[in-house]
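For reference, the chain that follows is the form predicted on its own, supplied as structure tokens.
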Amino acid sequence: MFDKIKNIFKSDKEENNVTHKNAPKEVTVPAHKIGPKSQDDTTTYVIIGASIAGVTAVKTLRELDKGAKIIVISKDENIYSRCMLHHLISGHRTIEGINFVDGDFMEKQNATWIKKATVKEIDPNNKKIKYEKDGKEEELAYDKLLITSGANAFVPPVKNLREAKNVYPLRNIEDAIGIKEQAKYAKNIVIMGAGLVGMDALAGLVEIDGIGNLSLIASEDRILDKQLDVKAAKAYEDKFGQKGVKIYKNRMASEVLIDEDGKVKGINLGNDEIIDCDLLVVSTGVRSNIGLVEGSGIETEKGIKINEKGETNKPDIYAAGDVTGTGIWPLATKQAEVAATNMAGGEAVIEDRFEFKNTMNFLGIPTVSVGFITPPDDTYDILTYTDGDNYKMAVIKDDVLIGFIAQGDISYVGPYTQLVKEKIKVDNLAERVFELGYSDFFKIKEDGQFEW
């Protein structure tokens, strides 16, 4: 056990600096080697998408191949963090304020950026892509291609929902701008979906002075049901309730009511329970944006299938980020670094695929959720600890920590994350899970020295 957790006690500084949904961290790519490249052997790298995975790939490729031609093509004309869109809604940040790189990043990396363009086709046999920009179709050749086209908001097939006006997802910067503008005039705003994105939208809206009535529809018995247990969720529910938010739990929309102009005017929750609504935010999940690979022969499931090197089944085509089905920022970053390293002739693999960690801070309550917090059966132990506003919950099976929640005081979360991630067995864990310290991972050698 001691060898497995030798590096478990890293600084918890990043845990205390709370940023919703795992803001970007430094990620170390496994050791790699780059083969020699002649000066006149210029490689053309094409990257589809300009979010965190695409930007990370640009930086990595430029570090490894100084003379390469790097071309980025994206629908977006801005680089921004989707995790920060709610700050744009609240007015706490500007568009420039949610950019996670310098404004001249592409210029500094000597990369060509084709903005506001839509990829229509990928041709692996001829190593070309077709895209549309300003109504014109263009072709672009590549030597190596990286697909980081992200994901699209999923709008469920609720009656009238997909046709109604004044209905927005919260996925892109245009969505946030539209919500912010419509919120100025809306009297009754409803958020459909109480996951992380829905709570982001609510957190942004509730901060606007003079905002209209706010309602949240949660399909389960609590908000954030995949990240929080009932008690941790209640801390947020109560806090939002104090702000005037009405939460409808265990409810699902059966129909969106529209007026003669096609604008949303209400949400039917079934049994004739109607919520007045003139602005609806839909946050019911995302789907990987894999439409652009149709007909290319690139294999997909929920997302584009990749191996540990970031390679697809087609030569010289790689993928990273949400388009592969990955849902968190750090893993998208790692995938992009690994893929770019291999594209440039290096050797790297994705060694860490752990993505079951979420960090959030709504209305001043910091919370970290790690692993699986809802056991599938009664063979798991669930333990809780409360000290004032500080709360911890642990899910344990056979002396292995399966899930962990820390709310309020989130210091020392790093070791618990490592325990969950590495599935480390700790003797009598249920008896001392909230009292673990450094001494639990030391032993004394025969000569009196301490070792892990």
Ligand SMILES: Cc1cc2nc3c(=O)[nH]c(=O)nc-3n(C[C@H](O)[C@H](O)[C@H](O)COP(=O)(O)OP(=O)(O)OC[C@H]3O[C@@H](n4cnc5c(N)ncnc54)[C@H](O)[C@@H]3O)c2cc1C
Contents of the next structure:
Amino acid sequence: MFDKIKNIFKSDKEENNVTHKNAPKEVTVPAHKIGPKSQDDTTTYVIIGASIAGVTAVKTLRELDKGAKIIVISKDENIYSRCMLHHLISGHRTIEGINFVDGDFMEKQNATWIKKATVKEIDPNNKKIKYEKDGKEEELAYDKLLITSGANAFVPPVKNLREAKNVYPLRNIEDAIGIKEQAKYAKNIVIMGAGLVGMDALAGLVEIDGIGNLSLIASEDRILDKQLDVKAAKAYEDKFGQKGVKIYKNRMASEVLIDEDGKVKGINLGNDEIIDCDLLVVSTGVRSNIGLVEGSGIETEKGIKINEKGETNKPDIYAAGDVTGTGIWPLATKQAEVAATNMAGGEAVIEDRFEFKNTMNFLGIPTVSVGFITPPDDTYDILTYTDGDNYKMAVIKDDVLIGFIAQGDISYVGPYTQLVKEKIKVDNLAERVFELGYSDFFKIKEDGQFEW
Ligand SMILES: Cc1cc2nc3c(=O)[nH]c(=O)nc-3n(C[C@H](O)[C@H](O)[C@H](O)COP(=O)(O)OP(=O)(O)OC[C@H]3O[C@@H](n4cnc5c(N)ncnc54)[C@H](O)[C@@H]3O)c2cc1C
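The structure above corresponds to the form predicted on its own; please provide the structure of the form predicted in complex with the named molecule.
The complete assembly is shown below, putting the previous chain first.
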């Protein structure tokens, strides 16, 4: 039901149906990659993190440097797609079923994987990292280091929220398993936050037979306010409503009520409006995992600062993925591929940082949202088109498409994505935005290929 992704793991897992709300473009190993080095070359690459960025780096490094020593170190003991955690909650998939590479990926890549280990410190001067495993502190030397420590759920400072029991974020496998287990006994389940992660949690829970009462708290006037306008959001709100989900819009939790054992028992929405709750899922944003670089001199802002080659300000230290302050799978893949190529002596740059495309399919309604769909002022044109369950919406300024939503019929969104991404000016766009054809964008080159 979710769109399929083409990625560089195609050969590792025939199934290869990792699901994504952000449709990526096809990822290929850069054409300018350098050839394999000799077997005698023993550069030691250390990669922190074993998710999509870390795994992509392993694969790219091994392709480019056959003789290298590759060591991956991660808190995780499984490789899996976070985008599929809702399938674990619903029970439609197992842990093995959300792995996006073969079980013996690391062995096949001849990489050493230190699992269940937490990197505590990075020492760029002596080219070492310190990590903790099984209660012991260890050191590891590197020639080149890649940090792909990702992000973690942000839990806001609402009274009692951080201390209460039966409260889960949704970031890791352990969170999904915890939610699924507790959902068996919970009578009143509340999801705090109606962004993509919150909606994933809801979509997983709503599929469970005999599930308790489900409530969703949205801080705005609609769910998915970054991706959808009121009408597109309403299509989902109505569908979830038919499944018995109660949605509280324009509401923020002011306090979490707890019982004598410290377990959550209710959510105060302000003005003493209380929702009963014995299981709470918190999906209120993420923060990059940058604690491990503290004191190392590696520069950070929202995440670790990198240049277009994936390099940090410290020699031989690179970073990629959510730890750099980005938040989507395709960009983590691309950044890791670029960083690993440069680590191995090749040359690659990150050209495409476009993050604003989301493809979703909750309860059988497909939607694609591109760019900024909430204009900041009234100098933008907003145009809509409805045909039964099919809906389109466009935000235009000065003949440039700023944002676009297609719901129901999502065919033909590729050219619109290009218009938004490349900020292409189209004469009289507002008059014909829903009637554009491929011929409006492409011309045929002498060799028969299309070009803009
Ligand atoms: C529920 C959910 C749904 C999502 N859906 C989508 C979607 O539909 N489309 C999309 O594009 N994106 C989606 N995302 C975001 C996507 O999953 C992330 O962009 C992606 O996982 C980032 O990969 P990463 O490798 O940078 O980091 P992460 O996946 O966060 O992995 C970080 C790795 O670093 C390790 N680590 C962290 N700290 C340390 C440390 N100190 N020492 C050792 N190891 C450490 C962790 O164990 C882990 O292996 C979703 C995320 C969630 C949570």
